[in-house]
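Shown next as structure tokens: one chain only, the form predicted alone.
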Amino acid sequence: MSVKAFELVPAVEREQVMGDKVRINIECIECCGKHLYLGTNDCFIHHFLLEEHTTAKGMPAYNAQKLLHKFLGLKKPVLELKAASALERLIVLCDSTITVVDMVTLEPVPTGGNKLKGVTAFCINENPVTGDPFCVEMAVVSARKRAVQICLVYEDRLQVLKEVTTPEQPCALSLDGYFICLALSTQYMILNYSTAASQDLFPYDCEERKPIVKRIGREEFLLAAPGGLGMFANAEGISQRAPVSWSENVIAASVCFPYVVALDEGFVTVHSMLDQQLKQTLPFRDGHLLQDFEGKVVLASTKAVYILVPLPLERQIQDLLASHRVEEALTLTEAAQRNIPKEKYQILYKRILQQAGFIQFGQLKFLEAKEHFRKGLLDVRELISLYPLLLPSSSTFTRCHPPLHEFADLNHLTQGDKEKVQRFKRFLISYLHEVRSVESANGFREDVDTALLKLYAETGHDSLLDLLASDNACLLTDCAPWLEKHLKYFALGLLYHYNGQDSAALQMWVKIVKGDLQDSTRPDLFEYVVDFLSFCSNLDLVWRHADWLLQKDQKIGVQIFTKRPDSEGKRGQLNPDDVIGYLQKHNKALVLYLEHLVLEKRLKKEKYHTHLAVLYADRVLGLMSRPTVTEEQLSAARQKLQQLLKESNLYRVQLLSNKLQDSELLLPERATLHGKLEEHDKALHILVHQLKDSPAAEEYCSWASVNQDQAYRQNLFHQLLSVYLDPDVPGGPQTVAAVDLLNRHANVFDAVRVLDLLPEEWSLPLLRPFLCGALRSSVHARCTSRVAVGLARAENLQLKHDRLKYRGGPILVSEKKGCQLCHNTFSEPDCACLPGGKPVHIHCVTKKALISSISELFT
């Protein structure tokens, strides 16, 4: 595809070449900074002076001035020219000789007496190896041998420095460093000269068409390959590009990167070097020569010499994204990197792009777009500019100038097609939900937090409650009308919650509750507020809930009480008291706070149990005098009763009991509640005699018994047995439930007190479990205590052995013998022993622990 990357400008015309000569034919130029030279086909040497200027059109142009022209004394043509600017040198082949001129006089200079004679080509090495800045290298091909000549040049002298044979008589060649490419007759090669390795590259045939060797980078070369190529080919023989396919009648190439420049019979064509593809054709007729100086290609015909003006690179690159030619323009622009200074570059390359990723964004090419704005760090308000409306009336941002696009906005991208529309919305709504968490965003959080909620609740997006959920910097005074706007009610309470207005928050909600306003992004949201309420440090808005709550459902309203978590500080706390106080007039949601404290919370105040106890009391005797109560109604009230009157010890068990005692339907609650008092066999008869539950009865003698010793519970179920057996009752002894007990808990009895109360018509064989079980728990309280002693015995004897281990054998003690704390001799033999059998005074012994003891108190 094509790019305009040269414009054509005349340099030299015609006339001031011949003047009036018509047979007069440029045959070889060279260019020095603003020095043109030509060598014609009559032996002269022309020196102009190039001016640069622009056009009042902004275009390029040159003034060229005749400074000199000198005629060589020859009638050969002027073949080539090599500038030498550090010697101020001129280097002329002219009939297959060498020689040496003044650049500003063109005088011929002396070259120490040698003189290069049957040269058919030259070419100056632009990557000396020499090192001195005196002095220029250059290689010569000599008609007479198959070789090429090393030479140095000097101001006043020519060395030739070394000669290297080829395998065949070189058309063409080209220099860098040590390397040498060379066009043979047949082929191409590389040729080291200083080691004289060689690397054969491609068959050519140098008679059937003109050979080219161009140098074009450090050990790079162009060559003019078979079929039409331009290859490239490295020092190592390695064409590490792609090789570009130009006209098979190339005459000259020249590189001016990122392209190659060829020239043919009646055409100039322009490649890139990194796609390969043709950019640029000109029509250039007579064209003859093609060479590119420090970047400046002169191109001349026979007549006249024209230069190649490259656009800027910036121009070549927006022409680009003009025509949409993404990939092409981002392609150019990497290669630009090398021309730009850094800087420059870095600012240039993500403005580009940006312009690319705004392409691609009208062509709905989204991920492509996604990643130019994030490798061009896109200010994200470019971005969002484009959607009416998104951006905070606040916002003080204006687009970048010169415009990254030529887009007004998303009407003028869509057209009013709807289908667009929304595909434009949901790409904003994931490369800001990208954004968000990115540094470069960090400065203008506003304008992204704010246009993401906007889309969010116009497209009914389900991320709108994350966003308001988590950490935003959403502007209020914008997203609050756009979210009524849009019936998003209980978002906007999430607002006004995040943004400290917790009132705002929960009169917005309330509404929703009852139906004054219609949202239905929570079903629940009546339970969403208790749990608000619950964890909201405000008590004022609390109570000021707490009614409306409660009187629409008592059960769930009241969590705000019973949710509220105990971490919290002095703020945020309740008083349990006030919160009774307050639910006084709701008996159903107080019940379930008593509850929350005592069973839950396990708070050990007797007011709060026995409060609960007596509300349980209340609802179990208000049901019993309902006729319509299920049983089902009765005995869940009546559980729940029982269980508290056993578990808990805190109530006022003798106001529970007046409460109860005229209740003869309540008969095992008053029998708990004897036994709280100690009253044991009062507790017994009701549930034996009037109750006649036997089970129960055991079960209350196993509960009344927990947590206490052997013979409290063994006196108790005594108790039992005795009133089992007691014959002054109506209905006489219970035989049949007193041996059921005794067989059921014999370890529990002493069997000598039970023989003494059994009457004596009773048969062994009834009591047989009895005292089979009895019997058994004897033995093995017997057999558990010898065990027991034995134990204490052996652990004893260890001990004793212990002892007599550490005090070891016998300890030797004499007159001549000193104690190894005060030094002197034992007078009587009692002694202490130190670790290790050292012998001391027990007086200095006592001492010594005495001063220890001081010193740790000290200490």
Contents of the next structure:
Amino acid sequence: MSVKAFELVPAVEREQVMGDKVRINIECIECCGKHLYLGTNDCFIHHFLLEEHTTAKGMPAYNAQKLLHKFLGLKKPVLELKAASALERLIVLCDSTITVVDMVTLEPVPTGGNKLKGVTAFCINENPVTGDPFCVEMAVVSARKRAVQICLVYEDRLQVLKEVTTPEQPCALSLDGYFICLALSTQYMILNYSTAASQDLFPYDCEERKPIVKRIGREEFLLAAPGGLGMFANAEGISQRAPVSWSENVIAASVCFPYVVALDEGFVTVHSMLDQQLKQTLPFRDGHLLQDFEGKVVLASTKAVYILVPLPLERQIQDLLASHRVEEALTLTEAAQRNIPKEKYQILYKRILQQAGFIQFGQLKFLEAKEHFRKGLLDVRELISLYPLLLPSSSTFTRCHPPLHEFADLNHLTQGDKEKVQRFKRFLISYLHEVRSVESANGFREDVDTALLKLYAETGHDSLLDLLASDNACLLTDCAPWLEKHLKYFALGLLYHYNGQDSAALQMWVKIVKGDLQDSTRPDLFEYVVDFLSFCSNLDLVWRHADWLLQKDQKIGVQIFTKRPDSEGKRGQLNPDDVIGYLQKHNKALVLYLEHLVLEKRLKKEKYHTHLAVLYADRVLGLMSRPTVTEEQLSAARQKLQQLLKESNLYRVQLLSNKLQDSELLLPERATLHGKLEEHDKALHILVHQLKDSPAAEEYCSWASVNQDQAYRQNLFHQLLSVYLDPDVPGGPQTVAAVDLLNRHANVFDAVRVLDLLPEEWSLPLLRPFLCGALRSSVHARCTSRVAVGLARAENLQLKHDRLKYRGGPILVSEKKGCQLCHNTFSEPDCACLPGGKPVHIHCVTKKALISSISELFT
Amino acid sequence: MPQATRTKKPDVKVVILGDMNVGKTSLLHRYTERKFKDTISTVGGAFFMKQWGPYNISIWDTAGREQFHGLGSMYCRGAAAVILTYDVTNWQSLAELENRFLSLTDTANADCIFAIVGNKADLTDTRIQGPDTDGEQVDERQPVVTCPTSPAILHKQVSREDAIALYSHVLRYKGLEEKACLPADKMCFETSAKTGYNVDSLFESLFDLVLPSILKKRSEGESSTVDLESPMEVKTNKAGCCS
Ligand SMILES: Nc1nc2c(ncn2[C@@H]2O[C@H](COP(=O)(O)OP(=O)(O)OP(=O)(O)O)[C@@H](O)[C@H]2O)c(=O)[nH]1
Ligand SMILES: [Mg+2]
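Moving on from the form predicted alone, kindly provide the form predicted in complex with the partner chain as a structure.
Then the entire complex follows, led off by the chain already shown.
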């Protein structure tokens, strides 16, 4: 495959050089700015002015105007011409002699008598070391001389600076700084003429083939190697680039970055220095000379001169891209960096990366494409716009011009291949997903999110719900019809909700639950709706949907009231009375709601407690009247009722008492109610005589005396004991129960009172546990109180001790003794004591305290 | 990715030498592209840039053809490692290493490392046959699977002992003390570019071994020029600052 890197443009026509004289050949060229010099085999120098212009078709063209020609007066060909433009001199090699002529007049100028003779080749140092702008450095080789002469050319003289010997006869050479790159008769070498250090490069038979030694840049040379290779070598003798492969009979070579141009008998070949590939071949017959001058590659046959005009790099890059040679295009672009201003380069590079990305995208090389899009900072909408209908209709995006690719859209790209379409879509999904996560603030969030939503919906991707549930910028107007089209009704609800349209969201979901719309995304959608409403602060919506929900399922439906988060402030707070009023027609839900208020939220309102108790009671009564009721149902209902009756202190006891008093079955409940009214005798009567349940009676005593003092508790237990011992009931006293009671609760009773009560005939062993317990607790009480007394005494003693200690010894006050503060004597026994027991007047102390507090104020 | 090769400058150079047709290009292909593909006899030479951690290693594939023999010294100039490659089914290819190629390494670094590599091991040993992975797998690790499908088993002309002997010749040629150098059994490899056998391990163990050479080159370079792009290496004084 090839690139068009150069255009061959005629510069000097044959007639302009030789008119009609057929034997005249061009031997050498030199080009310096617009000045072109030709040396011919008939010893003439021709001077042309070369004007560049552009044809009507936009092609480069040259127009050469002959200024002068000059005969050098010999019958020898002019072999070499080199311009020394700063000196306005032309250095000429003719008849093995170096002469110097004026650049304008072409007249010979004297060289200070110093003529170089026997010269076979010379070269100019393009990287001079002298630093004198009016001096040209030159290296010269002469016939039959194993040496190189380093010369300096001044305006009016020529000076041989140095001669360095070489191991063999040099044939060709090139100079850079102190380094001379030489073709010797059997090999190439690099010679440092300052240090005389040398470095062999590689063997080459100069007799057999013409060597090429070409300086191509700072300390780097291009050499013809065996096998038609173009080898690169730097001054250290190292090859830093792989060789290019020319034909065996290459005549000349030149570099025009990043290309190596070579001339052989039939062609000009162009290789890239970047990847060593052959890029262009131009047929060219009778090629003779190929040289580059300040970036301009000049080519000559023996009769005419041409210029190889490089095509603009951008154009070459575009050509490469057009033939899908992405890597080469990028390589060339990166190489172009050094020729293009930074800002311009960055724009170019970005664009090439994007184009490269699209080429690879078209080839389904998604990994590479992604990388190039990323590096080229692609406007993601360029990519989205390839997929029909994905960009929001409101998007103002238009593709960049000139276009980054040749695709109309996905259909054009895939030609209807379904499998491919899927692959493209999967790529976009992953790409957008990444874009979203890294550059959320790139300004196109709406476009990205909307496109992503559409793709998810269309492909049934799981992430659709995640997208909608998280922070997103999907456009409602664009996405809603799309979701509807792809039957994603649940997702549509989410979208409405995200856009603050909860009512529309609920409408959608209700329709799905009711079966009006088909979408199986969430099998538990009913629970989802309930949950949604329980968190919904729009009470209107809650009320609007309550009926339907409760009709469908009271137990779950009621959660819209019971599951509401607590701390939501005024807004979204339901008034329980409203709810209770509303729930009248949904009994089951009402019970659940009241349970929520009373048991969970522990509201201390008589109304709710009573209401719940009444509902429990009604339920129990209702169940009892039903013939089919099972034991479990009933006991579960009673369990709830009993528990509430026992644990709550807020319901209206009388009301419930009235409700239950007729029931012969609900005796425990009635006992509890009596207990609440402190009618313990009635309660105990029911428990002992009607229910005959002594454990329940004991438990009752414990329950009823909880939170009461010891005396109350004792009384209650005594009361129970006397009920047991009451002889005036049918069946007589319940001795066994009484004994058990005593033995079990020995420490509650007042033992003396009990002993008085007990019949004489009871045996002692029968009451052994009670007596032991009573005795132990009384002994225990005695011991405890003695300990307490002892401790109190000790504490008292301790305090007395402390007091004495603080008071210290006696303080003696007499009429002779003076006050420490005023030094007057005491006239009265009243005195104050300073720390350490020093007596002072009371008024002195007061004064002192006053002064010290004042002085404290001022410091 | 070829991107890495486009602009970077190499830190160190590895050169593959050996007679034509021993499989130098194939080895490099196998390593860099993870496939075995048709080659043409190399013209001149070529190189590949490998990113190895923070370093760029250039690997030069040279031409084995007699015609290009003269270029060898130049390629070897400044090399940190040389891979001397022969074909296990061709005794002459081993002999050529000593006759023709060894002298090319005179221009390599003084501390250059040598590896002796016998390629085409798949032809003589069924056990290292692996699936032919000409397919489009992007990155499969080396198959070391046993798969005795190769029809013709060729005679193995070069034994491992021969390679080890060559290695000591190389050291002797270089005037190196064998004990002071890397041991022969670590530096003699038998590989197959066709199946991928031992190829990664050859290149990767060599890269690890040239790392010190890179560091040395860097520190020498550092003293004269400041590289603004490479991260500064913090040099710690062994003695520490306060002791
Ligand atoms: N069976 C087998 N054949 C191989 C192996 N490696 C290379 N070959 C074959 O050997 C031939 C030469 O391979 P190349 O890699 O071109 O050899 P080279 O050493 O680069 O040759 P030059 O470039 O001429 O120096 C090709 O036909 C390869 O297919 C291998 O491991 N096993
Ligand atoms: Mg090869």
